[in-house]
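This document opens with one chain alone, in structure tokens, the form predicted alone.
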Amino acid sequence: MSDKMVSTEPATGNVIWRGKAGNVDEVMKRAVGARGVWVRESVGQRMEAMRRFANEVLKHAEPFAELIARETGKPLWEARTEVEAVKNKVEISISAYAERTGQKKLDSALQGSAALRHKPHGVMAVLGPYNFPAHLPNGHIVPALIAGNVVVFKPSEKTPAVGEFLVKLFHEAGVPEDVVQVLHGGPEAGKALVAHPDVNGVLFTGSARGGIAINRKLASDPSKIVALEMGGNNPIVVLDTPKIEDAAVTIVQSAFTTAGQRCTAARRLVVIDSMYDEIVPAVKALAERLVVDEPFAEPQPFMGTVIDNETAELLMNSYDALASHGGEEILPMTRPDEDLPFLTPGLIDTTAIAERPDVELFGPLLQVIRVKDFDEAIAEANNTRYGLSASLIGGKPDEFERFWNETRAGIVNWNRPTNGASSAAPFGGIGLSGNHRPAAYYAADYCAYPVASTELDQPRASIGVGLKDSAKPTRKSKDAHK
């Protein structure tokens, strides 16, 4: 098997990067050797290194954004927001470390002191996705480095150039090259990295299928911490609201931003009967107006491509399957160019499909499901094995309170999109969406482990009961006289 790798621009088909797959054993040998050096740096020094990294991101912001746009196919405006998120992650992670993994000490004159401190795990494997190839892995890397871990980062084989650029900025900021390394390769490289005996933790962002495979592989090895950030079959529920236009904009933002390639994207639009005839035409009319074009087009498009032709074909096949099994086409999803992975937004009513497939269709395709009332809407929202994000549009405060209480998801919003979560809050889901180790602000929790101590500066101890008196013989037992 050849170790040569090539990355092409989705919007043009032009080659953007050439390289070769890395050697897992060689990379891990270097990582293990760097553990002692990095952990001996003070946490203050590690934080300053991350601040220098943020400055490097700012210094290279425009070429960084251009590279992200070229390799992912997303519009330049959106790539710029990703670069901004990479930079902002540093101060958020510093605050999170202080709050989530700070030190505590309780003094007692006779008993010494009790202390709580945190230790890094060691070598952390970070496996990144292609949809946010800089921001999402960076959300693992920065907290891991602050905590004192070293990192081996395997970017998606679909976005190796961005992954390489990200790691280069850490090195330019003065982080030693062996402390954070990039490992190029496909699924086999990822499997080898996850299974490597010297890896102490696996931080994964990607599909449920990939996350489940990692979970199974490491189920018998509790020594490795595993944080899984996976996808969603996310509902956006519409109750009564007079704000039809605003509701439509919120739904379109939820479903079609990043060409639907967000784990928090709305996949199912659940609408009560009384709102269907107003909301659905409004969403359709707005979706029809969305500009789909290459990343650097002027004026800037709302959507770019999906990641590659294979993905575009799979999404078109999924749309056709829904239509042939009882789905009612509202706005057909189309592929304007068979040679490039551009897709137009698709809307399809799947109410009549008795067993709707509970899968994450990772693209600009929104299923519409009509329900009679709020009870049925909540039941439909929860009709999934996933549990990442859910939004309620319209309704009253008590209805949102009920929605919040009864909807199974890690992110529950009201009159806001399902996507666009803040890095200053925990980010994660339940079911097939995660393993109860939320990322973003709570990433500090899985990058270090707590160590409790009781401490005295000199040994001081006594035994108050059960000792023989050294000056008197002990009383013999009755059995001893027999």
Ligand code: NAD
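Quick caveat: nothing in here was measured; it's all calculated off a predicted structure. Numbering follows the first chain given and starts at 1. Basically, rigid core = biggest C-alpha set you can superpose within 1.5 Å across the two forms. What changes on going to the form predicted in complex with the named molecule:
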The other form holds:
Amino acid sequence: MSDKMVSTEPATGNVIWRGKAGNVDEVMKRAVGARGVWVRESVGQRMEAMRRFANEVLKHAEPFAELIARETGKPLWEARTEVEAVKNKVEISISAYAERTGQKKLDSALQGSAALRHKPHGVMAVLGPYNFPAHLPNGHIVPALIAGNVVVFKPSEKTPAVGEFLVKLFHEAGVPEDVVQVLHGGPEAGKALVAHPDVNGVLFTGSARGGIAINRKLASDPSKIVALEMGGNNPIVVLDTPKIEDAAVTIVQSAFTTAGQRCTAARRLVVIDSMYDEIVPAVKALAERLVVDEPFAEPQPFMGTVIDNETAELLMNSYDALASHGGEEILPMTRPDEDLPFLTPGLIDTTAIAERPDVELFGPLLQVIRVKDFDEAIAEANNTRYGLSASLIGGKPDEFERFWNETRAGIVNWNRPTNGASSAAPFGGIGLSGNHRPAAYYAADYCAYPVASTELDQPRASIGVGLKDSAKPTRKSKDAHK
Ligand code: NAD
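With the form predicted alone already on screen, would you show the form predicted in complex with the named molecule?
Complete assembly follows, chain above in first position.
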């Protein structure tokens, strides 16, 4: 099999990057060799290196954003917000390290001291997705480096150019080349990396299918840290609200930002009967107005392409399958150019489909489900094996309290979109969405392990009970001669 790789711009089909898949053994050898170098730096020095990295990001912000926009097909304005998030991750990770995995003195019963400190795991493999090709892997890389790990980062095979650019910025900031390396390749390279005996942890952001495969592969090796950030089939539930326009904006932002290619995007709009005739037409009217265009178009579009033609085709087929299995078309999803992966927002009522497939349709497609009351709405919100994000629109405080209590998800919002989570909060899901190792602020937790110590500057010890006088034999020792 050829190890040649090519990346093309989804919006134009032009080649943006050519390269080769990396050699896992060679990259791992260098990573293992670099472990000692990095861990011997003080945590303060590692934090300073990350601050220099933030400066490099700032210095190269515009070319970085342009590259992200070109390689993913997302609008430039949005790529700029991704670059901003990459930079901001540094200070957030420094606070998170200090708060969650720093050092502290503990009370000690002895005259000496007791301490809690954290150690790095060693070599961390970071596997990244294509939708936020810089921000999401960076969300693992920065905390892993602060904690003293070395990193091998395998970007998505669909966004190798962004992955390479990100790693170059760490090197320009003075992080040694072997401490953070890029390994190019597809799922095969990912599998080989995950299985490598010298990898101490796997930090994965991607599909449930990929995450489950990794989990299965490592099931017999409990020594490896595995953090899985996976997809969602996220509900946005509408109860009574007089604010129809605001509700429609929140729903449209939830479903169609990044052309629906966010793990937290709303996939299912669950509407109580009494609100249906107001909310659904308002969402449709707004979705129809969303501009879909290439990343650098002026004025800027709301959304660009999905990642590639194959994905666009898959989504169109999924839309058609829903329509032919009893779905009622509200706003048909279309593909204006057969050769390029632009899709217009789609809205389809799937209430009548008895067996709705519980899969993540990773694009600008929102299913509408009509329910009788709040009980049915909660049951429908939970009608998924995923559990990443859920939002309630409208309702009263006690209804949100009930929604919060009864909805199974790692992010539960009220009158706010399902997406756009803050990096200053933990970020993760349950069910098929994650394995209880949330990222963002809590990434610090899986990048280091706690070590408890009690310490004295000299050995000082005594035994208070049960010692015989060395001159006098005890009853037991006398008996022993009988
Ligand atoms: P993907 O699972 O196809 O690939 C992710 C990465 O893992 C890629 O680098 C890929 O090469 C690698 N990979 C795939 N299978 C592997 C295996 N068996 N072993 C080792 N490595 C493997 O995901 P994608 O299509 O690139 O990204 C989109 C998905 O990511 C969506 O499902 C989305 O919801 C999810 N996502 C989740 C989050 C989150 O934080 N929860 C954030 C963004 C995206």
